[in-house]
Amino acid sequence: MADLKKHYRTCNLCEAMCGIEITYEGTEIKSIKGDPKDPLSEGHICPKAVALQDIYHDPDRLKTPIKKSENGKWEPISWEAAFQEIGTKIRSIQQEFGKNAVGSYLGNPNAHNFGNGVFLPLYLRALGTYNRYSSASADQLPHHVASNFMFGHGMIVPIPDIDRTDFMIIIGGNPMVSNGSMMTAPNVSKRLKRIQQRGGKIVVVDPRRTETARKADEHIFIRPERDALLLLGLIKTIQSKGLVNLRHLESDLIGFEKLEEITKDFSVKEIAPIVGISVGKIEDLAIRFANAPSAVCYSRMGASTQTFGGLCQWLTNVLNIITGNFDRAGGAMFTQPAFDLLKITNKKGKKDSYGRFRSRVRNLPYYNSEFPVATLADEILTEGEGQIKAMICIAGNPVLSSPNGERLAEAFDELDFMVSVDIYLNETSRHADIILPAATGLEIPHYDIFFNALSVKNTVKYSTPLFGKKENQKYDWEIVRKLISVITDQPESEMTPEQFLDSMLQTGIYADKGLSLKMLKENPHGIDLGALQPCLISRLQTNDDKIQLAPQLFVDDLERLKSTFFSGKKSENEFPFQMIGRRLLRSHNTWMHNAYRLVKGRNECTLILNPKDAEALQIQNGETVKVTSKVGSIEIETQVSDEIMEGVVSIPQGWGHGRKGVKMKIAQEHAGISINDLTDHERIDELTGNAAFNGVGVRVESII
């Protein structure tokens, strides 16, 4: 017992940014705790931090990179020869076809990757083409393209003062498995208990009684993707009740009367009956907000991953302002984190790359410097000038992640050469011609760049490498930097993150405190910055220095809302439910399932059905059944329950794990079933461009 020792880092699994605290002899790993001395989560721990000592001994981790042979066999390949093929491949199809010939692909792990955070820009501009994807239009696109319309930048994110507020309405949201995506906050449950031991309440609205509904004062069902409907109709009642509050920002904004001429075409007696919600519920829920202390309205993944999901983070915002809770303890607050990305991606007088291109195929626009990962295959199979021959795809699954990814996966197939950089031989990575292994997870150091720009505190932290990696392994952005070398041709650089990181903090807006990566090395626990201040003034970067109320771009969107709701047409009855998606606690997105700790037990891969309908269709609870939509169809079990509304289905998403070419034992035995084999690729928030998982018209059948 002597020899036992403690390493304190964060989990970066997750945005929760959790404390941990590692008990461990040698490489033997005893225990994975909260570290209760972080001061943003507290000591609190969620059960995926365990499968970090899982993922750094699973036997199916690739260590060394491996190429595929002619004969389809994968066979060891040394870094040297590797990067050599790598950047002959990728120059030969640039020069015969074309910069933008070859697409890169960044999958979600790269934001919890302190590395890759650094380089990936470098990499991006290094491989010259305008091709680039990622999970972000799986996920989050809508938040940023509403805050660059309306603050002037993609990452000036407003965050709920959670630990504030004293009422939350929660839209599409589940942070109690979540721990608050797109609002890093560990232990939420303990945080949403607080609020309502001092008072506060908690409404949730969302089409499934969620974990977090459980634990609220109020849930109310609402019909997939009318989301922006019920904003509208909470606006619309503020305005028509005097209830109207613009505090300190009234001066700061523009387009207020734009607001109140665009809402007359909205009336909340006609938008009832088409969210399911009643007239006097709408109008006491918008009233018991204006008139709290504080309040913040948090719309997620059900409200961005749908066909107005920048509607929706639009009029979310809009509700926080009129209300008097934006920018003010307890509403919508914006944090000053310590390696502030503002200041190294400033955009105040620059052009906006909001539609600087449309994509080839489906004319979608261009934002971030990247296309809608749902027209990536179209990009691949169809062919003409500009059409991608080759890929980099770096520590992303899409084919299990992307909407309708059997076709994707078939579009990997009919590329000239792909790479991967994964720790796995996945559904993904199978279709490369070369797969470049990282070290991960306990071998790295860690400091978030991106989820602290998302955190209800403002905390700072980095964490050493636990143990080190092994002599012929490599760190994501060791790997990163030499492709950027090989792409280019030119000399490898010899930067660090940490050089970066060191840089950023010791020059930033926390200078005056000594901040230093020594300063934070020598406090492993974290470091507390305090709670969010008011400081979106100081922060806009738009070009009048003002707050853009009602930007065009989402006025002019709510036409299509309109003619989607409004227009008396009926809905076909080939598919006559909606499908929504779930978040499980022990699962991140594809991440988790070689943990065995973390897919053991109860079969959680299910469609929920309710039971009225079960009934009608005549299905029993446990019974496999069949859900066909236009792209797909699956076969999964069923789970009756009244948790979800009536014509309402539900599938997590994140599995389907096992296919052909895939060799990890544990994610075979326990596979799931993909929802994204339902999911169809032309389904688009066509203002974001972001895919609309939520709302699919699925069709469910026994097949006794």
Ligand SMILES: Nc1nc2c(c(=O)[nH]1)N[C@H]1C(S)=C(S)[C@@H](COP(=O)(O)OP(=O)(O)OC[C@H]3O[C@@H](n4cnc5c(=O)[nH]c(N)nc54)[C@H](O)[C@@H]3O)O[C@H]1N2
Given for the second form:
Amino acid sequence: MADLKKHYRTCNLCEAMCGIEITYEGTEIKSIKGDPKDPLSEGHICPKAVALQDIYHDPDRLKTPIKKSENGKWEPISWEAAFQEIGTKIRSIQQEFGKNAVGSYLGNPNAHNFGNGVFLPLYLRALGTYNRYSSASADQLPHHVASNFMFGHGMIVPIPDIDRTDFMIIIGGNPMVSNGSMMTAPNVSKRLKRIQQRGGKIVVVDPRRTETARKADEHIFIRPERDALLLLGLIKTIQSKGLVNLRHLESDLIGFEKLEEITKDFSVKEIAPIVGISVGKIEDLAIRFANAPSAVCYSRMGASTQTFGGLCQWLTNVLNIITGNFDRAGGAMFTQPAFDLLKITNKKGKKDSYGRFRSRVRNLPYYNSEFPVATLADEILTEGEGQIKAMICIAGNPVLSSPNGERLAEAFDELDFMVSVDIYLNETSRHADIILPAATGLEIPHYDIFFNALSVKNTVKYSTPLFGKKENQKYDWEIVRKLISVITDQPESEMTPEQFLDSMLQTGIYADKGLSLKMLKENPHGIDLGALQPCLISRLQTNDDKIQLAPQLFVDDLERLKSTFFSGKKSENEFPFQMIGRRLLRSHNTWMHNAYRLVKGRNECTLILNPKDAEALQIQNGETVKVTSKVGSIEIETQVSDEIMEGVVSIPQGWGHGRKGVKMKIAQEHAGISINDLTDHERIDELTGNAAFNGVGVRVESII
Ligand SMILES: Nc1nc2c(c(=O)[nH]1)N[C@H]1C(S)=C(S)[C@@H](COP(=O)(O)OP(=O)(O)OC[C@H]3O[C@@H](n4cnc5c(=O)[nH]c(N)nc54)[C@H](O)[C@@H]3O)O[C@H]1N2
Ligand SMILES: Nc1nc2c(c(=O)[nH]1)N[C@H]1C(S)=C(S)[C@@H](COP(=O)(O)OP(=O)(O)OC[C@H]3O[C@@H](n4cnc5c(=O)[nH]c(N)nc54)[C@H](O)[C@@H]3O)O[C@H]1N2
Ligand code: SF4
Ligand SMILES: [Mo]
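Would you generate the structure of this protein in the form predicted together with this ligand, following the form predicted on its own above?
Shown next: the complete complex, the earlier chain at its head.
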């Protein structure tokens, strides 16, 4: 027992930033538990953090670079030779075909990687291509575009003040499983319970009676992709019942009259039958929301990754603003992080990046210096000037994560050259010529640049590595820093992420508290910087310093909503079901299925189907069925349950490890199917370019 040691750090797997306490002896981990002294997570942990030890010990995890030889076999290669070859190939492709011939894809773990947070902007600049893509356009892009147009910067993101609110509407989010998103709120369960303990109410709007809906006071079923209409119905009721209350923001916003004008075109009576919620219920919800001492509407994945994602996020903000629940305790609030991205990326007075370019093949908008991932395969497969000939994919698995992933897999095979910076030989990296594996998880230092900016509380914490990397391993940022050097053929920079962090802390808004890297190292449980404070006006980056309540781009998009739902057009019956996604507590996007403790037990990669639909199709619970969409077909086990509404089916995201050439033994044994073999790359939110995963038309057939 004498040698047992404890290590404290932040779990960097998801957005919740839980503090964890690891008991270990040598390199053997005895336990991973929640750290009760972490000021944000207060001891909470989920099953995924326990699997950090499996990633550390995983024999399938890559530790040194590998290269695909002529016969398709993977061979080890030294770091030096790998970088040299990458530099030569990328430079020669860019010389021959132009800078844009090299594409870049950045996946989700980059957002959870301190070093890459610092170095990726420099890498993108060095690459000089406008063919940049990331998982953001398969996720939260609509939030950023709404923030950009309403508040002047995509990272001024409203965060639900879950710890003080009296009334919370959750649209298309399942934080009981996902642990919160665009709302860093570890231990959602406790936070939701506290709302109820102080007499508050929670209402969940979702086509599925989710784990969160079961904890709520009320669950309202809604057909996929109707949320923007519901939000308009709520706004309309608030206006017509004289419940608008702009409170302290009255003189800080413009567009109020325009909003009144727009909503004239909509009536709750017309909206009700389309969303499948009665007039009385919509009005009642609006009135309760407006009359609550404080209230917040939070809408997430289900309301973002759909064809009206942009409208949903805009209207969610509008609802919060016109009920006086914006930038006020208990409503939607704004963070003041110690490492403040807004400070280094001030957009005021600068030309807006939205639509600065249009994508070559499909004319989709550029935003935040990238194009939507839904069009990445088009840009590789379509010949002509500007065609992508080479790809660098960093910590991403778009073959499983992007719409019509199989088409992207085919596109990757057409490339002249591809590099993956990844910890596994998986569904995407198997297409690469060279894989550069980074140290990860317990081996890396961590400071959360992004999720402190999206947190329900201002806190700050730096984690040192538990085990440190081995001599031949590299951190992601070391790989990226070296890539910058070989791509530009310039000497490598000597800057480290820690130096940058330290200077940001010492010049940030908490400088007067003496914040520095040294201070963080002395406080391994983290430091509490207090509850969110009203601060929006000081953080706004719009040119006129006002909140834009009705940006023209969004107003114009209402026409698309109207023509979709009010034109009287009947949809064809070839694909009668609407498919939606789901997240599982013991599964994390596409890449944690190689941890046995997370995949053991009953198969969870199932199709949930309503009993009435199952009966009509004569399908039994547990039977394997065929599901077909416009782009593909899969076979999957059914789970018949009335938790899903009639006409809607749900499949988890992140699975499909049965592809050839993957080297992840446990994941392959628990392969599941990829929902993105069914989702359609042409289905996007036209306003933002975000992938529309939810609401895809499918057909379900018995195969016995
Ligand atoms: N149908 C459908 N599709 C979806 C979603 C959905 O709900 N439904 N969700 C979407 C969302 S929200 C997201 S965020 C995207 C995610 O999309 P991606 O980011 O493309 O996918 P991930 O599964 O996060 O892939 C992460 C990759 O990084 C590797 N990796 C893990 N840790 C490290 C590390 O420390 N360093 C390096 N270099 N590599 C590492 C993993 O092996 C894996 O290959 O998927 C989207 N796709
Ligand atoms: N365990 C676990 N946790 C995770 C992840 C994971 O893979 N596993 N991934 C992480 C990532 S990258 C992210 S972005 C977050 C996402 O976190 P959340 O936003 O909470 O995402 P989901 O759990 O996918 O919840 C989306 C909900 O929207 C519903 N929905 C689908 N379509 C519609 C619709 O049209 N309208 C409405 N109103 N609802 C709809 C679905 O039924 C589902 O309940 O989770 C993070 N946390
Ligand atoms: S909720 Fe997220 S941050 Fe917290 S322990 Fe689980 S994976 Fe880690
Ligand atoms: Mo995500």
